[in-house]
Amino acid sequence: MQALYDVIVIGAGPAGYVAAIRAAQLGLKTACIDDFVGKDGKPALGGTCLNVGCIPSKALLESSQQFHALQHSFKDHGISAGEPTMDVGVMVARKDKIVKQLTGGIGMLFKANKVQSIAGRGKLLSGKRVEVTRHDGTVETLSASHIILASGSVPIQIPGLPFDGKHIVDNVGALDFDVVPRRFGVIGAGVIGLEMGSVWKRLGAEVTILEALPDFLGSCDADIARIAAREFKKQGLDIKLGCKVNAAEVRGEEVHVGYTDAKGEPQTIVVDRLLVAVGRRAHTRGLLADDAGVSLNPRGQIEVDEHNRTSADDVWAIGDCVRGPMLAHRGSEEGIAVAERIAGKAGHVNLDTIPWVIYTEPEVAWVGKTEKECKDAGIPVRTGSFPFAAIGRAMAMNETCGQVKIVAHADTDRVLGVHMIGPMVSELIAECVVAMEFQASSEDLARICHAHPTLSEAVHEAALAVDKRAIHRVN
């Protein structure tokens, strides 16, 4: 069969979009099939992260700390005003919006780059070719030079705790309450965890959130880690470690959640809605015929070489079916680097400068290893820190709380770690992921000239106490 297409992507997420997009930008000719569908019952591009994951999310913590500023925290700055309501309905209709807006933004890109945009599911067959079974039951095979795998991710089920979109749901129905709860139960205390807590807690409901490890945020630098720890237990958020959740049920408008906690001892909770955010898991059900050719590692995820290659010629995965950290902006820029990989070009993907960030308030960001990872693998280090409580803009902003860490080298002052909370550190810590791309120095920071008053500052105060010359507080 002589091939229809040059590309052809499966999954029109980040991974997926951004990958047929460069695809066609560089002069080939691109389809990318997608089945997801939206909230009004139409197909919708953009995957997860644009319609039920990063952008709602974000618009909700958006609005919910508003809310949460106009009843605590405006008020120091002089302004008072009546009490405020919040109508869940308008908020929610004003995240639907957004989504509305930037889905239909990805097809406008299609189009203006010539795009093919295929509603339906996609399955790649042996020989580059793709059966597409589209939603109205129709069924055609096509064929590329090369196929793109980004199917993304799904999230992952507690046996015993199947969603029913109501009372136990998944991070799509907790973007979707009618009403505040009363009682907010969260199993899982990561990003998704952590975030939607926080939205409802500043609208009102008692959050407990059931965590099964023992350290909290255990991926974060433990100092970061710490300082969250304190400041979510101040706004209320009831975070339990070591629990294992072993059972809930629905009775009638309330769910009983049964766990035994970190002393192994059998505990109850009562909640009106249950949010299960225990992680994510690599999308490949019925992606692949028997014949397809491409391998699955235990994890059910595919797997690829530093390249994104698969186990068969000539096709590719990115993005969250494949190994490395679930996150858009690495499976946008792996999509990138294929697609110049397909096109004869140099395209890399440096897995060890992709920034995290949580949206919390305050919000967490980091880069590179943590000072633990370091000293565990037997690689030197000094670090210097600086809190934003030291910092002018920051008590302007009357966010005050957090601060700045940065791990380097002990002998060569490489980079190796950067580490943050405060306000705003989801934009600052890009300019720490530049610095690491560029194997910079802690001295290569402290010499640049930061801008004053802003929050940037106490990224330059940290490279300085780095070698204990920080200006603004004693060393």
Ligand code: FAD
Contents of the next structure:
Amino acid sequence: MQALYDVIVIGAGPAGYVAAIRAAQLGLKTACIDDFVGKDGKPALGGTCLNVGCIPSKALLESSQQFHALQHSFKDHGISAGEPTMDVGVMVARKDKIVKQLTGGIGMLFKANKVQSIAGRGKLLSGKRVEVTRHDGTVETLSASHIILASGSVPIQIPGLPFDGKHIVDNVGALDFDVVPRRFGVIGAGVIGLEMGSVWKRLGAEVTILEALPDFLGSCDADIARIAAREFKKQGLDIKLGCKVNAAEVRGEEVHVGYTDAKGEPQTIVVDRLLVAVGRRAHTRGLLADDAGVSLNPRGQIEVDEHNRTSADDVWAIGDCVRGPMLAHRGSEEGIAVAERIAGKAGHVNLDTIPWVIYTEPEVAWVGKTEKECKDAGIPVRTGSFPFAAIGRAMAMNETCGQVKIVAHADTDRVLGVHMIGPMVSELIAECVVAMEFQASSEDLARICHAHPTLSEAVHEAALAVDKRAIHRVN
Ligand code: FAD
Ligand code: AMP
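Switch over from the form predicted on its own to the form predicted together with flavin-adenine dinucleotide (FAD), please.
Let's see the whole complex now, leading with the same chain.
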């Protein structure tokens, strides 16, 4: 057996690489093992998030939004620029460059922090040992005082709809089309389905999204989901609810997709490309030897307690491979907390204040409980909303759609949730996370001076509206 480390991390996604850097910062001798191979065939750090998730999707969303704005809203500013064209190859190459820059950056951070980066597949054995199979097939066994499992997640496949990487794709394929599909089908109106549907819709595809559930964006606040449904429909996204897909067949260059509609009737649509975005599951295949001592829960996730300890001594698990929202920042915070606990400090993650963002146009963001969740739990609430249509900065930006809604406890006034749809709400939500972390009341937010003219005034006014004293609208 070789090399005794203080910490071995398996997985270098946003959970694992952050854990490794924090552990090294705290003086722990740390190695991070990752098996991801990039488009160029070389090992690439950063996991799903940097390579085929958060970052590349945001790069394409930005490019497609610029194209769409040039076609549809620049004229409102008096700008005309002839007939715009989109070179999909250039757009994808720009995305790849950003990915390369960021994944390479993790390598440099590892070096600077003295994290030993190991390219290969890790398997947890008993006794805090890890078997590493390098990409060239050589195998070695390492050991550490603590192991952190951060193996992430993989897309769920629908039985009978195997990904073929060209016609029926997962997120990896949908980030890399070389031309705009004429007809683009998406299964699942979740975050990934809506973001990828938006990208290709803006570039000219006819987009149909089939969603099994009867309600649109069921985990969002109902007011926000209603506005989102209206806006996406206006944009031409054809979102069919209550439609459960059960089969798809590639015939030549077409995909025939079979589903049962909301009335239970069998239906078929024909598309050129089909994205299956029905959720992701914990990636644990080949990760654990039979005697590793790590239990999985009924959903196949690694079972952890509130401090991310698994059932095996000194083995921890973080990020998408454990319970909780599958979001990069949740995994990163768990990584920091676990590294700090290993170093004898008091790391902790508050799962009740994890912000969610959907990077559509308009963006959707929220933190905490919805009004309905509070009501279902018998919590008395007061709410205050404020529309971006009454915000000067939003008018100047030509982006007046949407609102901020604050849910506060009716007796204590503590902020229990904030729900937004509108311009740059991915950034505005941060203030509300801070407020909730500091257990702020809506009055606290209302009494804080917000710069004028900014979008953040919508948060301020929504807080005032909880007490029916918004200034720039009739209460
Ligand atoms: P991962 O990022 O999945 O990393 C796990 C790593 O471990 C991978 O590199 C994997 O190859 C490696 N690995 C697994 N098993 C082994 C093993 N046995 N040995 C060695 N290596 C192994 N989240 C957001 O917060 N914001 C977004 O905007 C966002 N957009 C997304 C868009 C898309 C299209 C997708 C697919 C996801 C998006 N997500 C977003 C989710 C986000 O990507 C994940 O929540 C995040 O990547 C999880 O981080 P992780 O470190 O737990 O796992
Ligand atoms: P998310 O979990 O946010 O990635 O969203 C995935 C979405 O896919 C959920 O809203 C599911 O209801 C939906 N979904 C899952 N299976 C199917 C299916 N067979 N047909 C249509 N939608 C599905």
